[in-house]
Amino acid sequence: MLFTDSEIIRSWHVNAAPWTKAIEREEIESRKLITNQAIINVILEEPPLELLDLGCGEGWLARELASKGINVFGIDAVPELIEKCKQRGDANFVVCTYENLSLLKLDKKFDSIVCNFSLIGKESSELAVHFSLNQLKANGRLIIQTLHPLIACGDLAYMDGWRPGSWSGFSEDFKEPAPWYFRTIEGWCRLFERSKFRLLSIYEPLHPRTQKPASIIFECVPEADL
């Protein structure tokens, strides 16, 4: 079966409402137990004044960071999710797909750009990382949290490629699971290198019960800043 980035957007249009409900009710165990706080901790190691939340969803992270005095600007491709952001927070939010990021005329650069479980596709994720390079201030950081490749790989071959999606473990309200593009750790590193980023740190937050990685967090800086 041939998967594309456009199928991801279509799925999120369908599932915006149940996703918002799941976040509100803290139905995603790994997020509640470890990954939400993990991304906040990495961001606050060097607290930014200005942060871009790329793929901000319904805005929970933007609200958390805004409460700590950080000026957050959020971008997401799904209008329903951006509307939720605007209803619940004072941060600036805009609807834009990753494919159209180059058309945005942002009047500022950022100390940090965060992609929290928001780089799901192939070309779209590559465009998002490329875009981030020119939107960071000097010594700015790109921080990406995503599924840990060694855990998410399952029984399939450990190689980059499209995989079918699943809403296993979620409520019956979720429909049409989005496909996703699996990247090995080497695959992520190649993407950073092609985009002229240097990988500074890798974090592997452990699930408190299984003691296996619940995610992986990459911290990168533009090569020109080193």
Given for the second form:
Protein chains: 2
Amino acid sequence: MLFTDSEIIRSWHVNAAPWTKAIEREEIESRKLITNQAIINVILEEPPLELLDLGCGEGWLARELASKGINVFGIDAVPELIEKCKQRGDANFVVCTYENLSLLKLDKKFDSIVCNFSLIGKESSELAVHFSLNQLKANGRLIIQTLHPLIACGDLAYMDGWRPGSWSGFSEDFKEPAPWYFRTIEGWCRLFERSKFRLLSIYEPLHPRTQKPASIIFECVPEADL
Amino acid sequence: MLFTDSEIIRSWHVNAAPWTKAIEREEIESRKLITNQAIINVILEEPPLELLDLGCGEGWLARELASKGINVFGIDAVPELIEKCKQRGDANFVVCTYENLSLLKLDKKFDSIVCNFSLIGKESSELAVHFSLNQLKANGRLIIQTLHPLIACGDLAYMDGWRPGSWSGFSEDFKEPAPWYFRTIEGWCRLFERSKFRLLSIYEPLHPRTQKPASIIFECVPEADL
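Could the form predicted in complex with a further copy of the same chain be shown next, to go alongside the form predicted on its own?
Below is the entire complex, every chain and molecule, led by the chain shown above.
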């Protein structure tokens, strides 16, 4: 397995179809039980008029938010997933890698930018966070949901670094898992600091069965807005 | 075991002597290996002129910082521990519970306030954080080192709440362990938010043997300073 950002995109190309099916059928227990609603709750604490769903995947969150009257714009690197979005959504969608975000000419800024389990790589995630800073309106929020580092760490050393991926727990339709870049909480905080964001809140949605956090949600605002 | 803030003070009265001995002899491995230096490093990132060591115990950190030319003021609820401080320190020390901090007339403000493993209770910790807000100079920092919630959680549910204490791993001179109030990272963040602090950074000093965080350090600034 190659430990690169482009390898992540390659894997998602391969797995776009089974992923769409898994989301449609609500096959991922922690999403169905906790993390889908958790990200919606944080977004709706201050309902945005305009929201950017960065790494929107097949578009379930974009559709959910659009149905609440929010103007949603979705970006994803995987054309097959954006196709699914366009077939079904009221929102606007475009194909773009995080590496190419800076080439994208967006004619508006957003009240909220959300990355829901969509910051998986190293440089690519850093580019997505940097990009977000200049796409937020004044007092806008960047909201990131990701694996909880202490839970996702497993038996390995608690240090930032690439890790091999796995589809364990998923159907056998999934192939060639993508590597992912593990970040500690300190690592995430350093990334926000370098990108001139400040942490506003951290949420740790509790998994009702394991009684441990099912994810972590970081809510950030541009340093300049404080 | 009673789950109250006052029970914590009672336990420290009982254990002041063995605690002082354990610190002098560097019997607590994680302190010797990691967390003592970790808190000093964070403090010295922006060396303060005036520092308040809130819950200073027998005074090792106050002495260490005073030896670097910092004017240190130490507060602790346990007279026996403050006695030890006074016998040996260049710093100034006073006995006061967190509950009585608001009655204390301090004639100066501080560049940094540090709570090194000294926020153990519920209301008492909240009072200490609230108190700190008004005792900081402009652009001052509140620095808190505490048990890492995900590590300290053990097999119990990851939820804020009182827990029974234990002296396991300590010598048999220690008696009547104090209860402590467990806070999740989200719980700590809520406390900072309610007290009008903003998180600047989070540090997770790595234990070289376990390769997991030995503690967590929160660095906060008054909301009004941003």
